[in-house]
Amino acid sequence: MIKLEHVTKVYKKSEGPAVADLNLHIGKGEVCVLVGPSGCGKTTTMKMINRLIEPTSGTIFVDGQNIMDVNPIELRRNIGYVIQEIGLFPHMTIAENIATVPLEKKWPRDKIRARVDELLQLVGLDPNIYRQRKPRDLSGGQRQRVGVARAMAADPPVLLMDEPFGALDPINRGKLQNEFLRIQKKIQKTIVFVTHDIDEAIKMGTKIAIMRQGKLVQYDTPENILNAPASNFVINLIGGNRTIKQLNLIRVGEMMKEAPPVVELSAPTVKARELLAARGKDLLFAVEKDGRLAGYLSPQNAREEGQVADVMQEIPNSITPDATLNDALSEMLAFGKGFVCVVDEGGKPVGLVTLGTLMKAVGGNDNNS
């Protein structure tokens, strides 16, 4: 889908290239994360896919066309761009930010108003409580996945993301990761990710290219870059705990045990008693009446009388199954407990991740540490 041959950019002679001799293949559907550490030329990398720098030689081939026989602003507009900032017009809606580039294509204001509310839905959003909405009503989280969206909003086959999560919290970009992996099962985009943090390139990434000095120092999968690091730069790059760095490469819904037994939050406790001892379980879930997760039981919870709303324990965090086992760690730790419940988009659990299944995942990796 995209192909950069021997792409070199030189600001200034005297300071060398900012990206030298590049040469890089990424596939339809790939998520390639570039990193490295400030001034490597990642970034540099990505806006000249667009041509928002123009390259000093080379050829940037996008889904086989070269990059200069196209019409700038009309590559643009064909390729979804995502930023840190977010960028998004302070005096227009949501719904407005989002439909910036089908009204310049020229859709029909119908099909521009389903592609709207169609997109809110894939992030998370409620059409009928955001559409109006302007962006300073919504949180930075809200705000990045509208310009998740905007990026989306007419179809392009590619979008380009220069760090998108790096200014939100680390519970916020966690999720909203997350919720990206989600999204990306869905629409299968060809993606170029520019990031710092290597962490965020081993979960994001099908493909990684480290870079140093404007040159590509390592091409790979995850795995591959994790296992077999190229250079001493790569491996000082990962950094220490590569066992625990596997995790990000290993999602809830490919690991996780069956749920326990669910019991109502209206039901009373010895129902709950009941379930713990037809199951020979030590956990129930408590849910809500349209089976959400609300908390959960133990047999010593289960003992005492009278409802299960009155006994339960809160569980504050869960995940989803598109997070990652790192992120199942993360929240046991978050949470004291030695589990994280596993639920579907609409809150309802499916699964369990306990430090066994940790432990599973990591066992026989001791080595890499």
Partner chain sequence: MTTTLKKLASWLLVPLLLAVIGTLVTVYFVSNPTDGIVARQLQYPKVLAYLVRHVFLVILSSLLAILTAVPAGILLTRKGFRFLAPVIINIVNIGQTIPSIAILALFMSILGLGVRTAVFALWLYSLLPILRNTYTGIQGVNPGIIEAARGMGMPPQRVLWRIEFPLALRVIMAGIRTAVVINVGTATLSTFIGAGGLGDLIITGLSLSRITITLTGGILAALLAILADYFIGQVEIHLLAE
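Each form is matched to the other, and the largest set of C-alpha atoms that superpose within 1.5 Å is called the rigid core. Positions refer to the first chain, counted from 1. Keep in mind the model is a prediction, meaning the values are calculated, not measured. What changes on going to the form predicted in complex with its partner chain:
- Shown in the overlay between the two forms, fitted on the rigid core, is a CA shift at residue 271 of 2 Å or greater.
- Here residue 69 does not count as shifted, since its C-alpha moves by less than 2 Å between the two forms after the core is aligned.
- Core-superposed comparison between the two forms: CA of residue 56 displaced by less than 2 Å.
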Contents of the next structure:
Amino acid sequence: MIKLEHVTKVYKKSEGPAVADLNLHIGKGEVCVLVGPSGCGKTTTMKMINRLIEPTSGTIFVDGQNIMDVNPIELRRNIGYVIQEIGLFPHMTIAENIATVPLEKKWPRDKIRARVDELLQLVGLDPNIYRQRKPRDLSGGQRQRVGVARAMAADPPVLLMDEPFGALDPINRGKLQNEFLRIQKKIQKTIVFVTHDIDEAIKMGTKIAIMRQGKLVQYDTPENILNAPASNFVINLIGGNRTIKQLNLIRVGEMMKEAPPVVELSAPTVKARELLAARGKDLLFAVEKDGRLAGYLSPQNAREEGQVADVMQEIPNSITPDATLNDALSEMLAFGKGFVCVVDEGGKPVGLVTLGTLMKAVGGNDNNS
Amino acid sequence: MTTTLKKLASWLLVPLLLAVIGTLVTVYFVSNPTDGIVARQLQYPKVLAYLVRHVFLVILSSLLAILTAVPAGILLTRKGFRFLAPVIINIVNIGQTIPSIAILALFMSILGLGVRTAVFALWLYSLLPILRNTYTGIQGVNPGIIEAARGMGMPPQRVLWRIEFPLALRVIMAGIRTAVVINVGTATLSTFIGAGGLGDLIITGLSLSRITITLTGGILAALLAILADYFIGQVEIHLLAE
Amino acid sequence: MFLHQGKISFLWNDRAARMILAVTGTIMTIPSIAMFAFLIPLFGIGIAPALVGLTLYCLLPILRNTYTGLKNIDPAVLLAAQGMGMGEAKILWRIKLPLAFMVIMAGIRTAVVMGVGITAVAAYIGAGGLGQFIFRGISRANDKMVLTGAIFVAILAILLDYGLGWVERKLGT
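Beyond the form predicted on its own, can we have the form predicted in complex with its partner chain?
So here's everything in the complex, that chain up top.
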């Protein structure tokens, strides 16, 4: 989908090249993460793809076409572009921001309006509430969602994302990363993603391109980079504890165990005891009438008499199947228990991750290498 | 409907108040002349003519200044002209420190007395704050926002009109406000170079030692300045409030 | 005296400060020759009305800058000063005023440069000074005299602006 051949960029005033003889092939539907320390040329590389920066030499193909043969304005309208939250136009409403490229492409009004609503829904913002708001009325995370929606407005096959989640706090960043991966599964865009955060790269990338001083150091899948770093530079970049980082590669949905049996809050504890005995389990989930997770019961809890609601223990936090095992581990550590509950978007329990699950995941990977 | 009317009423309150004060003062001084000399100088058509001339000087020179300084300021931020900016902005800054009376005197000695000289000097002097604010306003737009617009495929012209200009408008308007208020004051001084206006009343009164003539001119000029400041301030607030 | 005014506006509540700034701001919009027209009935002709007028005009830039300068000090710094047991007066003199100094100086600079122009106009009401060249030149139709006056006034303003700018930078660092 995107091909860079012998691409070099030399800035007038600097000594060495910002990007030197770079070859990169990004397949359709892949997320290619460019990662490296600041000044490594990752942002320059990305901006050459939509011709915000012109390469000194070499050729870049997008969808088989040499981008130098395309009018840069035309080219950019077919490549979505997300930068840190400062990129939203502060004097325009959220709807106007998202409509930027469709307006430039002169879409009919109705089509634009429908598309704006569709995109707002896709990124999890209620169109009726947010359509007419200004960027300053939104939180950092919400602005970032709008930024992503704006880039996807004209449904471009390619997205360029320059540290899109860089300005967010770690919790929001994790949430948005997961959400973005969920969306990407649906839309299957070809994405070039720039970050300086190797953990984000491992989590988001189908492939990671590690850059240093304008050169490509290693270009491979996250698994291969973790298992076989090409040089000391890569090892240092990845940092300590590669095993734990591998947890970033695995989704909870792939590894979780079956959810324990559930019992309604209003049920008497006798029923809980019966369930535990019948299924031979040592854990029960307590759920609301509509099936949403409310808490859990251990065999000791179930021994007391009364209603489930009186004896159950609260669950402060749960995770969704598209979170990573690393997220699961953090939750476990925060929660102080050896397990974490997995719920779907509606809050209904769908599975369970235990320490055993994590051990198995890490062990499995070690055996492969 | 009633709320918009109320808004309009509250918006017009200050201008009306200023107009009423101006009228009352004029009527009082005109209908109570202290002697024959005052009676001859202070007549309604005369006072009105001075006022109209004053407003004419201010509006003409301000419009010319806006029409030239805003495009020039924009041009200074464009590729190809950007290298001129430091020099020009420096000249503008020095020009702004020169007192208006010196500017008027300077051009009088070069171009002679008259309305044309006054309009020229007023135009040149009020050009400076608008030019400077247009330049700094557009330069001050966050480069990230501009890059986002370019990166999404907006042609340079559209980036200017849809992104840079609206975002710089507040600063540009502040420059226009400064320019117009300065213009009202400088137009008062342009009486010295024979361009007429309310300054005529002030100096006529001073040279004839008739204080009511001076006060009529002075009060009207002051009210006009306050009105201009208020008016543009309101335009600023209402145009840019969202 | 101007500094003192600024201090008062800072000590009062925000509303009073805003009102005082609005009034002084309005005074500033009044054309200087009109201001002199008001002052002549009260102070006669000569240096007295010129001095009063100049004072009124210089009020705003200095007052405003003193106010904003004091107002925009990082609250953490003030908290630290309080935490170290400094009293109100000491905080004002040792912390606030030095920190606001640059902004206050900028206000003084604006006032002085503006004052040059107003003083030149004041020559018309008999206050003397360089403006006399301009007005005498005009009444005698002597262009060279007008030009001399204009150039001297302009140079004086530019020099004062430059000089005060230099002082500002020297004392500021």
